[in-house]
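First, one chain by itself: the form predicted on its own, in C-alpha cells.
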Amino acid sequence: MTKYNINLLVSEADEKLKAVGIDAGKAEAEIILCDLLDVERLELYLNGPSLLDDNIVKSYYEIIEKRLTRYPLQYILGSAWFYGRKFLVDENVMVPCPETELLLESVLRTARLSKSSPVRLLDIGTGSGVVSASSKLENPELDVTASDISTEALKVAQSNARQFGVEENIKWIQSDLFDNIDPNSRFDIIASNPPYIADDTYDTLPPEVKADPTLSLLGGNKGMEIIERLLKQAPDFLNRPGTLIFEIGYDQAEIIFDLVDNNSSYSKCMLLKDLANIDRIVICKTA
C-alpha cells in the first residue's frame, strides 16, 4: 500500500486552492482529510499517515478538484461547524458563518437575565437550525419555536435538531416571517438572521456566498425589506418586557436605527459588532 505524506498533501492543495483565490488553502485542506478519516486535526499529523488509503487519497483529490470551482465546501461535505458542533447543511440552507454565533450568545445571554419562566424563544428563519438547536442545547429551559418560509430549510433543521436530540423539544412552524405564528403567541426573545443583502449587489458576491439560497440572501431594495417587516411586526409578538435580536448588513445601522427611533413600540435598540469591528447585531427591547 502507498505511504502517504499528509504535509505534501496538504501543500499542495494549499498552492491550487489559493490559485483561484481561495487563501484559507492549508485550512481546508486540513478540514478535509480531517473529514474523510474522521479525526482531530492534531491525530491528522501524528497518526494521518497510517489511516490513509488509496480510496481515501482519491475522495480527497476529488474533493479538491470540487473546491477549486469555488463550490463551498460545507456543500461538498455536506457539513459546518457552529458553535463547537457539527451541522448538517445542503443547498437548502444557508451555510452558518461564525458571525452567526454572536447571534447565538446575544439570545442566550438575554435568556439568561429575563425574568420569565420559562423564556421563550423564537427564531425566524432558522434555516440550518444551527441557532435554535444551539439554544436548546446550550440552555435546555429555553421553550423554543423555529421557523422558516422553506419546507426544505425546516426539513434539515429538524435532521440536526435530531441528531442532537432536540427534535421533539423544539416547535416547528412552515411561515413567511409571522404570517403563520399564531397571533395569540408572545415571546420573551424574537431572534433572526433575515436576508440583508441589496437586490442589485448580488454580481459583486463571492461564488462561495451565491451558492446560498438566494431567499435566505436577498433583502430587496439596501436589503432592507424583510428587516423592515421584522421590526414592524415583532412588537406584536413580544412580551413587555421583550428583546429583538437580528443580524445586519455591514452598512444598514443607521437605517435600522432611524425606523427604531420612529417606532414607539421599541424603549432602546443597541448595536454590536463582530470580531472584524463590522456593525452585526441588533439588538431591540420593547416598551
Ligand SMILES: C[S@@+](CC[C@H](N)C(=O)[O-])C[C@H]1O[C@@H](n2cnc3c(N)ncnc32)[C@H](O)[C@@H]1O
The other form holds:
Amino acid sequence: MTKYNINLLVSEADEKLKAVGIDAGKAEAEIILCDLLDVERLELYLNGPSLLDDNIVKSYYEIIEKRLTRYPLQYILGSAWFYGRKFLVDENVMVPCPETELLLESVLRTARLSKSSPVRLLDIGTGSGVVSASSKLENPELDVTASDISTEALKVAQSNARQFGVEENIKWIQSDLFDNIDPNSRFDIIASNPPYIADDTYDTLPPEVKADPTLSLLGGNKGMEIIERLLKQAPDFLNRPGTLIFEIGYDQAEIIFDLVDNNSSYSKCMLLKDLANIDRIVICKTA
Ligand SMILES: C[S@@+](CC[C@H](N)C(=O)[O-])C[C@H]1O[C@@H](n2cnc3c(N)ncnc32)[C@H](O)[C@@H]1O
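Structure of the form predicted together with this ligand (previous: the form predicted on its own):
Shown next: the complete complex, the earlier chain at its head.
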C-alpha cells in the first residue's frame, strides 16, 4: 500500500495555487504529476500511486513552490503541448497558446485547397516552431520555411523539429520579417503569429505572460507595428493566388480591415473567432 495519495497531492496544490490567483490549479497539479511520472492524465489516478516515490514527491513540491511565484509552468517543465505534441520551450520563446492551433488549422485547410504542388509555406516569427513543425508533420507534402528575428528562438524551433524528425525538411532563416528572405521567393501561404500587444499595455499583463520574451509580445503603438509591415510586404512574397494568415489581438480586427481595404494587393479578407468568440485569425487573399 503506497503512502501517497494522488487526490490529496492534487487538492493540496490546487488550494495553494488558487490562493495566488492560479485558477487552473487542479489541472496544473495533474500536469506536473503526469510529467514527473511520464503517464497520460487518464492513467494518473489508476497507475500513479504505485509509481510515486519520495524523490518524485519532493520534485512535485519543488515545482509547486516555483509555480507559486507565477513563473509559467511550461518554462518550469521545459515543455508545452501544442496540437497533441509536446514541444520544448525555454525563455527564448513564447509559450505557445491554444488560440494558435486555429492559425495552424487555417494553414492546413488553405494548403489542402491550394492547387500548387508543392504548396509553399513561410512561417514568420516561428518561435518554438509550433506552426512550422506541426504543419510539416500534419502535411509532409508541404514545402516549409521558418523564420524568426531571434537566433535563440530558431535554435529552439530546430530542436523541436529535430525531436519530431523534420528538422532537415524545413528551411530555417534568421530574418527581420522579410529582410533575409530571397526577394525572388514566392510562397502560397505566409503564416504568422506576430507580436501584437500594445507597448503601453505591458504593465497590465499577467506575470505568466510577462515571462515571455518581450520580442514575442510587443508590437509597438497599438500593437500594430509588425502587423502593418507584414500586411505591406507580404504581397511581394506571395503567389497569385496566395494567402496571408495571421493571429491578432482582441481589438485589432477593425483597424486591420481598414488597412486591407486600402491595399489593392488583397482581394478579400476574412476573420475567424477563437473559442472565446474573440476575433483571432485574419485570412487575406492576394488579388
Ligand atoms: C508571438 S511569438 C509567436 C511564436 C510562435 N510562432 C507561436 O505561435 O507560438 C512572435 C515571434 O515573432 C518573432 N519576431 C518578433 N519580431 C520579429 C520580426 N521583426 N521579424 C521576425 N520575427 C519576429 C519573435 O522572436 C517571436 O518568436
